[in-house]
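Presented as structure tokens, the chain that follows is alone, the form predicted on its own.
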Amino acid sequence: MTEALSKPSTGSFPTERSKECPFDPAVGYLEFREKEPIARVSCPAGIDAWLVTGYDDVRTVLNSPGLSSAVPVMGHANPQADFDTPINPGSIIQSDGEAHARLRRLLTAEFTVKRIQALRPYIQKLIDDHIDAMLASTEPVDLVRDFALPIPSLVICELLGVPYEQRDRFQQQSGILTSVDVDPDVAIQANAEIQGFVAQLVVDKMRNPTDDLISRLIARAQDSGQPLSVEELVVLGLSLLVAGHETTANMIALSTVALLRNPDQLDELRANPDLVPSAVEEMLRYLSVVQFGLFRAITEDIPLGDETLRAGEWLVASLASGNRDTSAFPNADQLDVHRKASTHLAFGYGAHQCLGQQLARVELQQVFSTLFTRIPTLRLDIPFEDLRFKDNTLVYGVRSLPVTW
């Protein structure tokens, strides 16, 4: 695609966050949403693009027909981007009109409210386990490497019928494919890697279905006429593993510390376990994981305030600075678990809406009705400037944390 001759960049896309308070989205969206919401940037691609920052403006761009995902996951913020590599059949997040909607009809049945509840009782026994195991081990722990990542990755692994004495593999290639700055070679080869780990287990489906979600997949694209090719189950199966952990994983630990850094929230929390719902969405809107937002190309004109937003531009929507705008959420950038926020924009929105958003919202209300109820001194191990945040990859977190009690 081509980019269209528009007016000039006024800044640059935000991706510096404040040393001080590292849970805020990058500096410089507080500027844009206030003074240009509708603002052209230039972007670490290379590329220049409409960075969208209001709710307002976020939500009415992405249920725009205007727009296509048919562009590299989160291109704008990769300086290694390749702009001309096709899209693969399959790709759910990169795809459009039928295509599209004939991916997201194939899987609705696996995410509905019904299955996803009566995954409660397996996800609860597997966070009990993991705290069962750190309590008895030697402290300090890595919450990451013991509790936030397991825990997703076995839920993940047992929906698709991956074998989890597997998960380090995938883990790590996982870990590789959603850094923005890693060498394009060592991308190319996990990349490699994890598709024919996904193709493996997908051929095996294919001979031996068993009760998983890419056996019950592959019999219902067959039964609508339309089957599955291997190639599209491969790269629909891919998606759903990285996915279906890297995002709830990075939650589950941020979140630690976020309630952590605010005891007096985590207090609250404590003291009424009726507001988990609650507060695992405020959590969502607070964090915004996916924090360089939504790449999108621009397909045909769309009006948005003082602007007109041409086709054959790019266009960047900033999830984490919609969530943080106080039209929508008084006092937006501090956390409170009292806050009524399941308007927020964490999973997107419009036609690309996180298809898991039940599941993940079912892990971490398990997880915080369960992790400081169970260990209630449960604190830091080292200073809480010490730790190392996920600056460079598409989903932000915290790379180990360290805790004791």
Ligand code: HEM
The other form holds:
Amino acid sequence: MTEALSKPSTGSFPTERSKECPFDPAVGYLEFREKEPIARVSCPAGIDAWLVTGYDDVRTVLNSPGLSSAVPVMGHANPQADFDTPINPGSIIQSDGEAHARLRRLLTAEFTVKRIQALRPYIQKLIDDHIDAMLASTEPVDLVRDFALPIPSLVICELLGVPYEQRDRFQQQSGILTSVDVDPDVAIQANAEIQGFVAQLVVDKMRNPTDDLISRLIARAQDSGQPLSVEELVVLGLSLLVAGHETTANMIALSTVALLRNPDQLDELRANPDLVPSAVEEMLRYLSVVQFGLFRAITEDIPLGDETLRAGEWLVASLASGNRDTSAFPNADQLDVHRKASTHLAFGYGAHQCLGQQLARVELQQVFSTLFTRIPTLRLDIPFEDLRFKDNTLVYGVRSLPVTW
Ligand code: HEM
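Since the structure above is the form predicted on its own, I would like to see how the form predicted in complex with ligand HEM looks, so please show that one next.
Complete assembly follows, chain above in first position.
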């Protein structure tokens, strides 16, 4: 793809966060938003891209027809991104047009409010069981390892129909995949095992359909006259695992830290549990864990503000920056559990907006209706300043979270 057809870059893609507040996005966004809200920047991947940082512009551009998602996911931020790897069929997040619409139609029925509500009792039991196990163990415990990671992973097992006896192993291996400090050989092995595991699951469901997402997906595609291939089904299953696990897990742990760091907000939440749904929206906005924004190839010229983004160029729409735009969210740098923040951009915007958002909401709402009620004295076991954050992974979060009570 040709680059820099319009104008040369005027700066670097912001990646450095402030030392004072680890919940604030990279400091460079504020200056771009104020001075050059549609800017050309050089990205860590070695390409130049348009960087869009204002709330309205992010929404406008992500809704434009002239964009393609058939790119390495968040590839702009990854110096090792491979722009030549072909996109796997079935990768919904990287598909466009009719191919995307077909996958989205097939999956949408799995994420209806009714289906997600039906998962509530299972999710609540998982939360209660993990809290019981933490309370029964010796303090301190790592809330990331023992709570934030297993819950979303086990919810996905339930969704995909992973047999109970295999869930521990599945959970363990997907935990390795999504951890940051893991030996590369161990990660490669975990990756291979998970792929083999999902492939086996698909083959089993083809032979013996049960009442689960993969079996229903197979039947629904068959009925539509365009059956899904095994490869597409495996990629779809893995996509759900990757899209739904790390994002939700990081949100659980990071929101816990944010609430402990803002005790006035936590007190309000404790005093008024009805605030939990709005607090969850606010934490999604404030923390914006998809920290490097969304990456697209521009396929048709897009007029935006005073600029024209040209076909053949790259685009990054910054969710984290749009979510801190004071024109959309007054006092945007404050966490405010009373704020009506549901128009935030944390789940993206436009055709690819998060398909699992209702599920993520239910998980987060139940976690934050339960955690501080069942463990009212929950607190950090190390000084806040000693926590280590994931500055360089695609999804932001805290690496580990030693807590006591
Ligand atoms: C707090 C948790 C979550 C966050 C912050 C989040 C964020 C996002 C974002 C920003 C996108 C847009 C990607 C793009 O436009 O390129 C997305 C897409 C997607 N998410 Fe989520 N997500 C979360 C949880 C989940 C869960 C629990 C699932 C399902 C198990 C899920 C499944 C998906 C899928 C399938 C897509 C692709 C949709 C498409 O391409 O049409 N996500 N998510």
